[in-house]
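What follows is a single chain, given as structure tokens, in the form predicted alone.
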Amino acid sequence: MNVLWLQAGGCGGCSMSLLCADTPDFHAHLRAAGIELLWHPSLSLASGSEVLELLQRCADGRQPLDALCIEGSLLRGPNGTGRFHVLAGTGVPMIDWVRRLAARARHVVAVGSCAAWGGVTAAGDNPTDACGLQYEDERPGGLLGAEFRSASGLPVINIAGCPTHPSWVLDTLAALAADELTAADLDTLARPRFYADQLVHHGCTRNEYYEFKASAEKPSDLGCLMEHMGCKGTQVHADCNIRLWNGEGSCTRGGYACIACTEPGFQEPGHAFDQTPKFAGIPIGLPTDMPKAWFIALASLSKSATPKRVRDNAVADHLVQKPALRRTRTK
């Protein structure tokens, strides 16, 4: 399966993530998950005319284009011509190339939460009138349009995350170079399941605090970071505390709540991202699934029921209970 990577309106991030892959040769990881680089503008060598060569047959259809990668958000303005990102040395805006390639393309891939949904480049007043390649923050459409499906039949797969985690994009495009990833392994975002069918609170190594509703009070507190920290994890979609960052890292492990990077609209909450916001002392974002009464009854339960090491320790940046030492040997 040949890739070609284009960079939109972003940062960049998701490219820097990409090479904190777990792999020690990156490309030799592609060639035996049988994909072809055809270019990316960090990490191959072609540039110039060479490459308006290559993207000129993949729009015309002399190259054959198996997966077209898009990371960034899309620049409409102004006024919908595009003229805010013009395609150097094309005198083109990119959202003209990327229309051009997506009608050409087997799949479409959108590489982060920018080029999925708009994300942070769409924020404030959005004057360039940024938008995802089929979203606008959660709403259908962006710029391709809701009904878009390539060439493969699939929707535009957006492997959302600011950045992406490497293994997402990595993981997505092996399955697509097997003709392993159908819209059933889509979730109703269009994100690939394998990472979405999680929450970032699965495997958060603050779940013991989170049980007893013992809260971290301010930055470096050890305990759960949803009451008052503005940690989303509880209803955020994504594998962040089981596919590591880096092998061992993740958001919450770092001591930062969870900013809901891979869901639409993270960029704009409406509040601090280190406050919770309340109403009547009760946090307005529950964890998914769970009835208000039931979390504020729990809450109060497991308040009452707390231990003194756990309480102690969720407002310390170091352990200073540890556990009680009993014997535990089978009887």
Given for the second form:
Amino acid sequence: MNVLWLQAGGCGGCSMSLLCADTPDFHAHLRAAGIELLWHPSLSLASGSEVLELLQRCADGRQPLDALCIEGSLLRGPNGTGRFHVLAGTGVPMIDWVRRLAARARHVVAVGSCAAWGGVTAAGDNPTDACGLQYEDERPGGLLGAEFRSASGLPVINIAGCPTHPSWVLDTLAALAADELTAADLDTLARPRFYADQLVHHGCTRNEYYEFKASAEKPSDLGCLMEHMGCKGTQVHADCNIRLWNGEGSCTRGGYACIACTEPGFQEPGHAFDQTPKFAGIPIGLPTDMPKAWFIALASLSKSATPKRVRDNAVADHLVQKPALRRTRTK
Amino acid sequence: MSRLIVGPFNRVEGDLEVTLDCADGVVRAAHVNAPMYRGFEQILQGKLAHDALVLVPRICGICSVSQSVAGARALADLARVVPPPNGQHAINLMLATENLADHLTHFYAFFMPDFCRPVYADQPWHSEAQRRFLPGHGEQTRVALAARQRAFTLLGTLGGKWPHTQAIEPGGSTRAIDAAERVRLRAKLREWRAFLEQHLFADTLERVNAIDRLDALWRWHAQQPEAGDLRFFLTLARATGLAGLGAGPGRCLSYGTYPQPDGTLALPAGVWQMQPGGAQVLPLQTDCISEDASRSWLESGRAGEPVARHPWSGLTRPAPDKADAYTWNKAPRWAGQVVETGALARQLVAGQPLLSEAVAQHGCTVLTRVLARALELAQVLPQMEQWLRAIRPGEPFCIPAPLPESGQGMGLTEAARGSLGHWVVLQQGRIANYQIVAPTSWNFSPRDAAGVPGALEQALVGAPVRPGEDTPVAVQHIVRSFDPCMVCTVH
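Can you swap the form predicted alone for the form predicted together with its partner chain?
Everything in the complex follows now, all chains and molecules, and the chain you saw is the first one.
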């Protein structure tokens, strides 16, 4: 399967993240999965006119295009002209190139939350009129329109995340190359379900603190980040705490909140990123699939049962109380 | 005079187009265009101050820790706090990991592949260059990408993830390191050192750091010219004349970086300039920094107002139809003058003897820029080992940093490719103005109100253009020797 990768209005972070894939031989990994890069802005030798010739052939249909990967938001401004991002050397806005290439591609893939929903580039007043390939936040549409289907019949595949995880990208491309990714493998926002059917909460190392509602109160505290520090891990679709980042990392393991970067509209949460919005002292964003009354009842019960060890450690940056050692064997 | 428009310019970060006016086989004038605008300075207006720490790393996926550090330092300046020693060491380790990994990515994946181009097919070293560096196949590129991936596992532990960690706070780092983790991180640093000593230098870092003269460098090269990728680069540099290619403006800026608990900087701040009687280093005066938007697709302010503005009063309002403008980048100037920034600038400001002599002889050119990055790898990795050793498990990594309702803060740091500054003005807890001056904004700046070209625009003048070349290879060497980051430039 050949892949053409272009960068639109983003930061290049999803490409840089991709190069952190857990493999001793990045290019052999691609080859073994049946992935051939036609061109990638960071990884290819071809520059200038050689690239323009390739893009032209893809746009004309002379070069078959199996997967078009777009990283970064599509900048429609100013006034719908797309001039905030002109593809260098062409004088033609990137959005026009993307429309032409998407019409020829067997698969169209949005790499990262910018290409999927608009992402951080669409924050604030969205000065560049940024959007995703097929969504504008959670609203279907975007650059290509809600009805767009690529030649394979699939909608734009949204490998959302800011940045996106290298193995979400590699696994998606490998599944496409093997013809093993169907509409049933995408969730209702067209994200691959192999990572979007998980919650960030799953596998979180702060689970004991969560159980007892022993909460962090300031940056670097060990406690649960949900009650005060803005963590949305119980609501957010991604397997970050199961499929770790850069060896052994995740946001919550790094000591800061999950800001929902795989979800549409995460860039404008309507509250401070590092603070949990509450109503009458109760967080308004409660865990997915849990009745509010039960959560409140359980939280108040577990808070009253919190062991001293858990309570003390929650507000320290290292273990100040160790688990008790008993003279008897565990039972 | 003929005109070449070169783009898309790949193996740089972001979007770049260069317009060249050529005559008699050389470039006579160059105009550098950053053809994308995202508007972070507009997006940040009206935001809560602390929210900037989520947004600013996302300016750039290749130097996101640098952006975090500049943002956190600007807020720390507002809060009048200094992180505790553990926090400083952890942040320095994260920043150095990103900067050094960036040097690796640049050397192996961005810069060296140009020697694999067909234009060099008749050169005796061409097949060896392809064996080592051909994109997708090069043996050394393969090992280097693997070493880079392993290096970033340091950031997995120290910062949760890379890019776009949010572990860097005004008061320190959110991820305390315990004693066992310190042991594991030390093993990772040793692994990184082993890669550098086996593959890049084919020598110990200490022996590389001891090379203090140009003749000593060439003797070191002559001992085993095929051993290690840096010596091979020196072979190619001599064969292709990189020492005389791409001379910059002869004035270099560094904000200095890696602050230590005793208040010093591991790499000092200053402005280095070539003088008739030798070079001199001037103290860094940040009030001398200005940005001029006369040739940018941005409003320059009302008639009668100064064209060049200090970042405290910087203005960012798109003007896409502005006549005579040709880029989204502004033109930063220091005391009204064009400066170059990057690893070479840092080393010249620090008085590194080998590079000082190399620059006295050749100037700030492609050879000295690439050499400075390689030597910085050898110089900073041993310092990272010391910072890690200085971490005291159990002592604090982060202190509270309550922000005032109003005020202004400045955050300066060094990204791999040069000096990065953030200037934030707060009013009633909200951001009233946020200005970012990125390293490539300096290096790839357009002409200013006086018509003076930016650093790269100057460095490209005189570059050879071979018959039939539409993307001249010499231009590619010069452009990539700056390791440009266009997404930061235009933010």
